[in-house]
Structures are given as structure tokens and as C-alpha cells.
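Just the one chain here, the form predicted alone, laid out as C-alpha cells.
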Amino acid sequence: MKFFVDTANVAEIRRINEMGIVDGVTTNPTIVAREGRDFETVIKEICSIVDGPVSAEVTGLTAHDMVTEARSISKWSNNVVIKIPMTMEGLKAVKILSKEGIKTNVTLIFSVSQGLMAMKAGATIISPFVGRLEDIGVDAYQLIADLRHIIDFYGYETEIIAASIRSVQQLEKVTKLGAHIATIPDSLFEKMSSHILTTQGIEQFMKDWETFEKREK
């Protein structure tokens, strides 16, 4: 399982990357807009921090516009992956880009058929949205399992990013189901690293050590 950080906040990416557990970064227009900084500058800075894939999303709606944007963005860094929306025009763009050797992340996947179409178009990565599916009462975990089965059965090289992860429980479930990657908001990493018994254990160890030191004196 690879961990991607789902943010465009450079300071947070640096902080989490220091733990040695970051394999990549995902962004989208909403996340980048929150930073109030130039898109190209932010992506290039993130690429200089993280060795793994960094997803940067196009904003065009036609295949022509997406491909034009993607070709430009792909020159910013060797580890940029172009994020493309799951639309008919998006699929056309993915097909063209895959033939040119430009890596793509097809985003906003909510069904098996969408995921399969993206795989066939040549997507490097597909992003099914776990949290958003749960919001409308759909079994997101069955989708992850089905997509992984299709990849393994038919031999597609596409990887699954479990996106819209909002809780430790969601992360653990998609990991068990074989998602290759989880993209995680920076705020969730603290929760992932903590457990009440860990905290209690450390507190007990410190108390015991203080007692020992007093006795030795």
C-alpha cells in the first residue's frame, strides 16, 4: 500500500514527508485554489520535495484542451502525473496521452464500468472516491474489490488510488481489499499514528522510569 498526501499545502507535505511514509501527492483545482498561489509554482515545488508521483489536474473540458494542458504540465517535472476527469472527452485525452508516454490519473470514478473504461483507455491510475460513495449509501468497498479483481484477472497495469478517504477505518478497509494506493488528507495522518493504548503505554513507561530514577538517587 502506498500513501499519497491529498493536499497542495507545501509546508504540510514537507512535514509529513519527513516521516518517511509518503509515496506521492495528489492535488485538484479546489485544493490548489485554497493555497492562493500560482498553480505551476506549487506543483513544481511539491515535485522537488516528493520523489513519487504528483497528480496535477487539467481544467479543460474537451480532449483537445486537456491534451494541450497535459503536454505543458508534464514538462514541469519527471514525476508529474496528469489528472483527467472521467468523461468521454477525458477518455479520448487519456488514450492520446498514454500513447505519448504521459502518465494519467483518471479521477471521479464511481462505478466498475467507469473504472474499466479508464483502464482500457490506458490510465496509469484510477481514482474511485470512497467517501463520496458512502455519502450516498453506495458500497464503496465492493467497488474497490471489483476493480482490483478486474485488474488482476485481465492483467491491466492500472493502479487503484482509493480517494476521498476520511477516516482510519476507511483506510484500513481499502488496504485489505487490495487498493494499490490511498490518497489521504494531511489531517488524517495524526489519527493514523495514534492509539489510546500507545498513549497509555508511554505514560506508564515514563512513570515507571521516574520511579526508578528516584529510587536510584
Ligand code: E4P
Contents of the next structure:
Amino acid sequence: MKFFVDTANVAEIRRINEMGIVDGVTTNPTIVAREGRDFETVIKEICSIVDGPVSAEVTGLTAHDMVTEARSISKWSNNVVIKIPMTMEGLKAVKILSKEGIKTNVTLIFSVSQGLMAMKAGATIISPFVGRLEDIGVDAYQLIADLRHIIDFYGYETEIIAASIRSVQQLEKVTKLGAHIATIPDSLFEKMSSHILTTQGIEQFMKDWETFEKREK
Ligand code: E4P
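For comparison with the form predicted alone, provide the form predicted in complex with this ligand.
Below is the whole assembly, all chains and molecules, this chain first.
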């Protein structure tokens, strides 16, 4: 199971990366715009911090525009992956890019058929959005399980990133269902690392140790 961090904030990426458990980074136009910095500068900086794949999204809507952007972005670093929206034009772009050896992450996947089409087009990664599906009352976990089954059954090389993860429970569920990767917002790492019994346990150990040390003096 790989953990990607879902942010374009370089300070957050450095902080999380220090734990040694980050395998990659995902961004999208909303996340990059939030930083108020130049797109190319931010992506290049992230790629220099993290060794694993860093997803950078195209904003063109035609296959021609997406491919032109993707070819340019792919030169920024050898660990950049091009995020392409799940549309018919997007699939055309993925087909061309995969033939050129450019890695792609097909994003905004909400159904089995979308995921299957992206796999067939040659997507390196697909991003089903768990949180956004749950927002509209759809079973996102069945989608993750179905996509994983299809990959294994038909032998596709595509990997699943469970995206739009907002809670520890969501993260744990997609892990058990076989998502290859989860992309996680910075704030969730703290919650994942915490448990009330861990906090109480540390407090008790410290208290008992102080009592012991006082007795020994
Ligand atoms: C990552 O690839 C997605 O862009 C991101 O996880 C979307 O998350 P959100 O639904 O919380 O915006």
C-alpha cells in the first residue's frame, strides 16, 4: 500500500516526507491555485523533494491540447505523472501519451466503466474519488473493490489511487479493499497516527516513571 500526499504545499510535503512514509504526491488545479504560485515552479520543487510520482494536471479540454501540455510538463522532471480528466478526449490523449512512454493518472473516475476505459487506453494510474461519491450517497467501496477485481482478473497494469480521502475510516476501508495507493491530505496523517489509548498510555508511562524516579532519589 502506497501513501501519496494530496497537496501542492511544499512545506506540508517536506514535513510529511520526513516521516519516510510518503511514496508520491497528487495535485489538481484547485490545489495548485490555492498556493498562489507559478505551476511549473511548484511542480518542479515538489519533484525535487519527493522521489516517487508527482501528478500534475492538464487544463486543456481537447486531446490535442492535453497532449501538447503533457509533453511539455513531462519534461519538467522524470518523476512527473500527467493527470488527465476522464473524458473521451482525455482517453484519446492517454492513448497517445502511453505510446510515447509518458505516465498518466486518469482522474475524476466515478464508475466501473470509466475506470475500465481508462485502463484500456493505457492509464498508468486511475483516480476514483471516494469522498465525492460518498457525498452523493454512492457506495465508493464497491467501486474500489470492483476496479481492483477487474485489474487482477484481466491483468491490467494500471494502479488504483483512492482519491478524495477525508477520514481515517475511508483510508482504512480502501486499504482493505486493495487500492494500490491512497492519496491523503496533509491534515489526515496526524489523525491516522493518533489513538486515545496511545495518548493515555504515554501519559501513564510518564507518570509512573516520575513516581519511580522520585522514589529512587
Ligand atoms: C486527488 O487526486 C484529487 O484531486 C483529490 O483527492 C480530490 O479531493 P477532494 O474531493 O477532497 O477535493
